[in-house]
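The form predicted on its own is given below as one chain in structure tokens.
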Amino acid sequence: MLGIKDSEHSGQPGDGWIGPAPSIDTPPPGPRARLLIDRDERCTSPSNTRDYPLVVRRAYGSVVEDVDGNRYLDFAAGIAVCSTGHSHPKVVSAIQEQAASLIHICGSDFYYEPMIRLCEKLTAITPGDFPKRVLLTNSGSEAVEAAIKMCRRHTHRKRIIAFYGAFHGRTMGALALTSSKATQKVGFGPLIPMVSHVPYGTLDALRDTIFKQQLDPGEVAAIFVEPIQGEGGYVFPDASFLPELRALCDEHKIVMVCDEIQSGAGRTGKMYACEHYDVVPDVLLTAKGLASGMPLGAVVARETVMDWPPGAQGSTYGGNPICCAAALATLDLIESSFMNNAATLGPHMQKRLIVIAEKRKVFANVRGLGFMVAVDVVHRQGGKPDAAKRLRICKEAFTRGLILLPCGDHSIRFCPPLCINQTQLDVGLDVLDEAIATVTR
């Protein structure tokens, strides 16, 4: 068998073994989901979207168990962040040992060991042969929120670029530069002002309409950009892009801001996105998978760019003493075996979405890299998307046990737990073949 092997975590036998998955013996929502989604849902913020009513109570490697005894596997690892799969037994080791020494002490105001050794990690493992520094942080969109205040001050300028399409984040500063859909803004206005947007994947309008008619790139403290667009729809731009965003940033000296937030943390089947691209960026930010899903984000940049003085940004968690034990020990299993697993299963898993495309008639355009990959789904007659199919789809396999999520305006994602093996791979996209083919019936 190719990938993950048994005694390495893959959600087979072990000490917080839950069992095989699919498992449904109750059809969702059960009985104990429904009385917890009727308290959930009195008090609870409305601004939470739930595609479908899965009420957890444990999970292990790709295994997520509902309070009904369902088990499922996991095709979305909590939105790509538990990279080294559920309750990864290292990754709790790691959590508890520290817990039971230092749980907060503020790295923002005193020192300590665990932070200090996952920065230095941090510099290691980013692209670029140059000195760097890092900023710890709670979340992606902190990361993104704090790379604006810094590129703003190291640059003397007040203008960003970022992408239609893009998705940095819900927080007021992060929000002005996602683009993906316009209900996450409705409502919030003014939101930081001076950020422009282009299309994705192509510099033509930067160049001869913004650079022209617009502002002058003198003006442009940095270019935000995800080297694959997330929650826009896994949008992968061609080989050529990056390149050439590197090259004009390096042109007019602005900072270049590589999002790896949902596409970092070895998902891809590198460590991070950009690579594929041979592409260095001046800052890369990374969250999601660093730390198996404790909260923690960071930033990480050229010296030369982080070069505010003491007390220009500072965060009483970030840098969590857990967070970094816990990110020091996904890392560590990202390097030793996941990141290849995604490597080595990603072209797997496309190969055998491919083939259900083919037979089924309503998946197109099937594309990624490492366990970074979506489809869209369209109309058998036609090829138009079709948003509505997408979610009876995604609904009738979570019935049948399957998790999975939608991204952009009529596309799947697969960002299963980069511990998964072929042979949950492959039972996985039997049971969306089965769901697809009750939706199409």
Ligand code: PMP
Second form
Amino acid sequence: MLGIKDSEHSGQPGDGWIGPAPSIDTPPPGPRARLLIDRDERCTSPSNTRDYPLVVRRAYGSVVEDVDGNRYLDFAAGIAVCSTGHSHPKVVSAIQEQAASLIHICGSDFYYEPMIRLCEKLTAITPGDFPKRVLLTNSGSEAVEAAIKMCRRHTHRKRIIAFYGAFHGRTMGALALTSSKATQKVGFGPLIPMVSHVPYGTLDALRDTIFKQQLDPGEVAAIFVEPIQGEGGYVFPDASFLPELRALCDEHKIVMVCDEIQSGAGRTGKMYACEHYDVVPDVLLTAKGLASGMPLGAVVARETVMDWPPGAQGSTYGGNPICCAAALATLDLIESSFMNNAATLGPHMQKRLIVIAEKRKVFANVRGLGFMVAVDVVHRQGGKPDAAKRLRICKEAFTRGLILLPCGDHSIRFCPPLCINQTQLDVGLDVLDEAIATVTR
Ligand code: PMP
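For the form predicted together with the ligand instead of the form predicted on its own, what are the coordinates?
Then the entire complex follows, led off by the chain already shown.
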């Protein structure tokens, strides 16, 4: 059974179809790709991290084409961003129609309906049976940054708690909360002060040691948590972790902020990952998949918490009309079919990964919810982490026409567009299996 009908953007024949994938005729990087990489390397920031040389010309659905005409299946969706697939016709026409009537006017200063409609929509689909308000931003980091300010101002408290392994972004405030890779922080301090990190997945240290011996919970404005850690390695906490964290926040009147920037917008088979754990945060942050690739983030907060006065926060572009139109079209598609597709096909993907893990002995800890799936790459003997092999597998898969992304120390994440169908998933997983066979030969 295919998860999504052809007419619903599976990357099959139809509008915009760019052909079957994988299809590698010119081993990448081909001549056009090499020329562009050469130019790129002379002018772009050396901080970019490209694990393999994919130079993209266009993409449609779950298929990406490079500048030399090779086609790849996309199991990464631009880091879990292209939720409705690349260039979904409904998203494209929403963008085009909006661009033809209003590109920008500044939502901090004036009113326009796409922003109002989107904020209404976000208050309706975000968990919590209470009045909410929404601030729209240009990125995930900016949403984190705004939430830090809002929580400090609202509580008149200064301390913020985040978790080891967390990724919340790279601006100075968000970076202070990030604790994923040391390289992300080296040389940038001092970051914002009064941020503490505690172990993820357990509250023992926080409750029994830190709150007793190190800092008074009455000084803590907010606890920022990813319901499932993303960049840190797709880490799924025990079912009790988030409910216990919710209770701890309630006990000490600490604002609970769920960073759903990677896990939200239908990726896990529900609109937000916290719904799997029956937890309602006071503040929910969303971005990435929200607008199918247009730059948009949102802080969705309890009305009582988003109580700052005019001028306390603002942005020239935040909630730009085109991004709002793209988000409205995206949310329609996610709600009407793609979220269910992730819920239906995610378990199939995991089952097949378990078979590959048993056969090839280099994968451990297959885990996931919906299309937020990962494996650890390990040594065949002894099962120790093997980051070098992880990279070799990603590179080999790429040369065979499959786009993969690493995460954490030694994990590979699978976060395809939510529209991908079962045939495409199976073909991609066959490619992965062959790539592992080559790497371990
Ligand atoms: N929070 C989480 C959970 C993320 O995964 C990311 C991006 N990987 C961010 C925040 C930062 O988002 P952005 O890159 O849009 O600033």
